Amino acid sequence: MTDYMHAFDLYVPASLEDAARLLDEHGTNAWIVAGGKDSFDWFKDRHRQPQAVIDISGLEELHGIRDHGGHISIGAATTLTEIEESELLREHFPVLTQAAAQVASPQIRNAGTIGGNVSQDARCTYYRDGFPCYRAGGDACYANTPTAMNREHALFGVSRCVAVTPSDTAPALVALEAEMVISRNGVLQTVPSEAYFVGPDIDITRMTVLKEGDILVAVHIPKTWAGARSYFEKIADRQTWDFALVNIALVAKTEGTQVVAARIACGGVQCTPRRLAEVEDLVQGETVGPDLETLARRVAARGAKALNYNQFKIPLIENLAARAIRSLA
């Protein structure tokens, strides 16, 4: 049954040190939420059932854009909407404004926060479901057998677990070198976005290098790519709710018609944000034109592995990895 969700305590802290003192003082019973569009999910299936749930949306430091002069911040709490309609965004990192803007519907980007975006769990059916799987401590993939229904799934990256980043803010971050300040301790730490997702051949149990009373700050955004050309697009079962089957988000530095430097991510087929490193480097320096959009969309989806379903996903990362350096012309 969905429709009611277990009782616990909820905790709105004052602060970001009253927050860190109740994950320290609840530890594993421990729960925190923001937006909650992901929590509360778990809540109502009854596969999670903290005692202790810690509202921090409240919390004053982790809201805001601010302009830094060497790079952008963004709260942690942060709305979706914020950051949809950030005139500041839109000047310098619009790759990002775009991929706030096709996540699920309004209404949850009005309460869905960027932090949550990026540190939700997996959204395979079979985990979400309650299967004993890999990923929640079992000894089976049940969306890699013979019968398993599996459209949404992995192409790279697969280690037991053939479950997806189901964000379409990530792609954008990596993309932008974007770096996540991680409150751990008490001690404000910084980790790279690309190194901030987790593949299940290092931690099966989790998305993300966040811990038990770990909490993300903010993000930062250096002004590397600032003003720089972007492009972003998702191709998704329909055009609001659904997550993403493959997004792509690029970046790049144009002399002309000659690409300088780019940076591209996809999400949608691995676990974590995939770089197309292979068309990263194939691209610069290059003229672009209809030869080098045919020599990306050859290497795009090099090395994918298709499973039971999921072919379609290779020809949408190669058309996808077409249009995105067509967008440069």
Contents of the next structure:
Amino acid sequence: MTDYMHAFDLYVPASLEDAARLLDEHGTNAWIVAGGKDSFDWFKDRHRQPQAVIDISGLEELHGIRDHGGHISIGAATTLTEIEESELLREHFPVLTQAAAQVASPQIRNAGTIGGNVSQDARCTYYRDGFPCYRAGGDACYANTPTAMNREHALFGVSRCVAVTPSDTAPALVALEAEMVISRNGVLQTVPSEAYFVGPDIDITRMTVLKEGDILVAVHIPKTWAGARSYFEKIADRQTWDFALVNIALVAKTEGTQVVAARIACGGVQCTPRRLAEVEDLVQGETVGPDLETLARRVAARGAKALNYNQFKIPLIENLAARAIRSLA
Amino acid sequence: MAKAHVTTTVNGDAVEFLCDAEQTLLDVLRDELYLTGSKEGCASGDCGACSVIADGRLVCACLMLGVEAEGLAIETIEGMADGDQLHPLQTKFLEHAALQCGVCTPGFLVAAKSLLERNPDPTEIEVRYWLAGNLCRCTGYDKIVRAVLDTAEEMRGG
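The form predicted in complex with the partner chain is what I need now, so please give it after the form predicted alone.
First the chain shown before, then all remaining chains and molecules of the complex.
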């Protein structure tokens, strides 16, 4: 049940260096918070009770959307509303502003950050309810049993855990070939967005490469796909204020009705944003039309393995892929 | 850890309070400042009953720390009326009977005020999307949406 939070010590570092030092000092007792949308839910459910909470939301270097010529940088603590309302981003990468605009509610978008949206933990109800599952360090998956409710769970990349990425902005960033800038032991490193997200086969207790001591500092989006055609669609049980069952982000370069190149990623179908690589290959150099849509539909969900209650996601992926291709006509 | 000393503005009044790090802004408003208009529904950001405006941004007070209010201008339901003069939204909510049990009403009013400040002429769809983060367990949404649209029209001088 959701309750008062445990007593913790709050640290408000004045710089990224201070934050890194605090993380080093407190090790596994440390917890980074910015918008707090995921963190405070964990604390209130009492499933996470870190002693040292480090609030990095005030760090100037984590804020703002800037044009650096070859790429646009977004500070990790930039809110989803700021992204949604950014003229610069809308002009260059509308797939991202559309994705940000479809996250949760105005209240959440006004405080929730891009860093938190891409780094939030799995939303599997069994995991969130404190079941001692593999992801929580236990020895079972409660979502993949004959009677488990798993309509929101994974179709691909299952490795003991069947949780999916809940993020709307993550597939958009993967489609855009974004890079994540991470402070690791005080040193900045850049990780391609596809490598930023990790599946249970790599590390079942994490959703991203972030480990103790790491801070996501910024997202860099190269202008490779600036001004390209784009499509974002999110399917959820409600039209708004819900996590995606499946979402899709597409960017494409076209000449007339011919597709020169495209990148497509889906959320909600595996633990990480899933590139629809077969669809990307298939459409390259082809002319948009009903035939291409049919082919895209045919390969979009290839390799999907449904659980008991999530078969419906297979036609969802197929239809979303077809619609994304149709949007290029 | 010692309590934090926070200086902020609530409904235009300069306010100081002491709070623990783990107290949310909602805890502070209700338990320290006795402003009990903002409600705790879900305490997890789902229902919007604790909606307040912080420096012009609509947020859930239950998912924000009290110490994070430092230096911000906080607006709550208690500051919506001007003395005895109700805000037009409050008047229209009464006219349309846009409430049943009333627990969600302060959150809806604050959220609707935030909408009309951004967009004085919203469509019905825009109203419904904006208010999506506010849940009414009595499910009286239709009258709420009509009251907001009616207020918008009146405030535009229609």
